[in-house]
Amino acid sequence: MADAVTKLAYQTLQQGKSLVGVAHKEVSTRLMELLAPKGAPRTRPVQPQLLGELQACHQQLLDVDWQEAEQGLYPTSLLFDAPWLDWAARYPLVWLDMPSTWTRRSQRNVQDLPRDLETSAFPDYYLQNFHHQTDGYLSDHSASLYDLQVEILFNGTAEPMRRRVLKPLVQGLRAFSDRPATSLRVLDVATGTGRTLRQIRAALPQAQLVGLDLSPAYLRQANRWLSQLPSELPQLVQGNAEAMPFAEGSMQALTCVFLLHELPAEARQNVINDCFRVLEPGGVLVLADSVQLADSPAFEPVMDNFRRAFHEPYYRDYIGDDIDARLTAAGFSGIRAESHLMTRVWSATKP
């Protein structure tokens, strides 16, 4: 009885996260397309049978949440860990940033980042307004508005397609199961906020976390949402993922989220390789990011949009890239892959 009034509660709540994110994107399209009719670049229709398809996707992809929490993979109160109170104090802060985003976009300009901003730091294909969003992904406000700016953009099936990544992850260090769960060692590579950290620590409660992130206004962030956790406070460090400072061999587990579409395809498979070099053999490396046209053809309309509404100056390419090719250059064996509404999970082991 208390499983199904939790999963009921589990339901309902996503449900109400697709509706807010629905009627915020509806609004704030004709709001957009009534003050800015002919710069905005204009979005494909989506036809009632794709609507349909999305739906039952989105629908696959809860059941699966709430199977892999029943099965033990994660405590079913990671169903509901978010920072609710934050972000509705946050949210009048997305409407207010809107207007500045909407000039963006329909005067093409990609490169309005803070004039304060110390730019040999960081690689040329990353100083950008990704999303047109206010200084990229190189500031504080930036950073503050970021989860909730994804939850509505994925209609509040973001944190369900981020815990893909774990049942691989479990899996794949079951190649170290003789040795201590405290020693093994857990990269999330580009963590961004540290969503996806706070995740793997309620699946692996004991395991040393990093999180690596090139932005220092990000992993601040990061810290503040981590920090609120009960365990250990995982180790955080700034860097470029195609070059990470990190011994060859030094991690049993590597995990990247929503990166790979936001590089060029040289830095992507950069990336890759590095990856390869940090994992110790028998390691396991899982990425997440968005599906492709091998994959899910059908979606194609929608990862148009994507590429129309935002800007993502790779994502055309990476659509069509071939990451388990990528994968096996890189040296990695044991390729798998699987895709969860909009998001594609590959695992990979390093020999």
Ligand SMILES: C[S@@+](CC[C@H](N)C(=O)[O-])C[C@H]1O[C@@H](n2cnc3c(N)ncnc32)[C@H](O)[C@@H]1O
Given for the second form:
Amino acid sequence: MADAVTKLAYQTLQQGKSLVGVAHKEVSTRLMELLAPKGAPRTRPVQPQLLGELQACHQQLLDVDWQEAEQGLYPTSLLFDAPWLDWAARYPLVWLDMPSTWTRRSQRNVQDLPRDLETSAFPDYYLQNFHHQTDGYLSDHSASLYDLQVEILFNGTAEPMRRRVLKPLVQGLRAFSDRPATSLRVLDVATGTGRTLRQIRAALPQAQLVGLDLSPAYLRQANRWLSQLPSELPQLVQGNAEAMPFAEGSMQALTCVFLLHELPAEARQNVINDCFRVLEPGGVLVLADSVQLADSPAFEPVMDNFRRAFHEPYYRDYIGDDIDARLTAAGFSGIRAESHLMTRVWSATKP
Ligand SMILES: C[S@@+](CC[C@H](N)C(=O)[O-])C[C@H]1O[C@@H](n2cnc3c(N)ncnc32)[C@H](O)[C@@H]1O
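Provide the structure of the form predicted together with the named molecule, given the form predicted on its own shown above.
Up next: the whole complex, starting with the chain shown before.
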């Protein structure tokens, strides 16, 4: 009975998030067409049949999310975990930030970054306003709005999609079941504001967690979110995922969520190669990113609209890329992949 009530509460919460996301995008698109018509993206209409398929996949995602919690992979309380009050307080800031986003979009200005920025620490491909985001990934302002913006973009499914890395991660770590759980090191590559680390902490309360990202501001935000947890604070490290400051074979598992589509092809391969280097033999890499043309051809209009509406310079290349081939080229074996709504999750083992 308690389970049925919790499940209903979860489904209702997700429907509420979805409604907020859809309404927000509808209103903001209309406003942009009215106030900044030159900047308004020309997106393609999504046909009713495709909308139906998306809704079915949305429901399947929520069902899997619930089932995996019920199986004990993570506590059901994680399904309700979000900084609700903080997001409510920040929501007006998302609107206040929009006019500058529209201006950048209409002027096709994708290099509008903080003036005092020391750029030499970052690769060229990183120094742009991904998603037309104010300051790119390079300010506290950007980091403070990012999570809420992503939840709105995904109609409240960002966290359920991130959680899909947990099952292959926990299964992959069984290779080290003869070791104490406290000795296992799990690295989240491109951790951003640490939302994936928060999910991993709930599934692996004893493991040593590490998060790496290029953005000092996003790591500061991750520190804020993660220090609210009663458990040990993950180690947060600033660095480039192409050449990580970790010793060869020093991690038993790696996750990497929503990074690959923001990298040029060469950097994508470099990241996968460095993940291979940092993993101990027997360790698992779990990647999550956008679905691609080969696995989800019916969703092509949605992928295309994403690229049209947001500044995502490497997305078109990414959706046609062969990630399995890249994993194989790096040396991985046992490659598996499955899709959950708009997210594809790969897991692979270092032999
Ligand atoms: C779309 S966000 C995803 C963040 C996080 N994983 C999540 O699920 O929200 C991409 C992240 O990748 C980081 N990033 C981009 N290129 C990187 C690189 N070469 N090395 C490390 N981090 C990088 C950005 O700073 C940003 O935090």
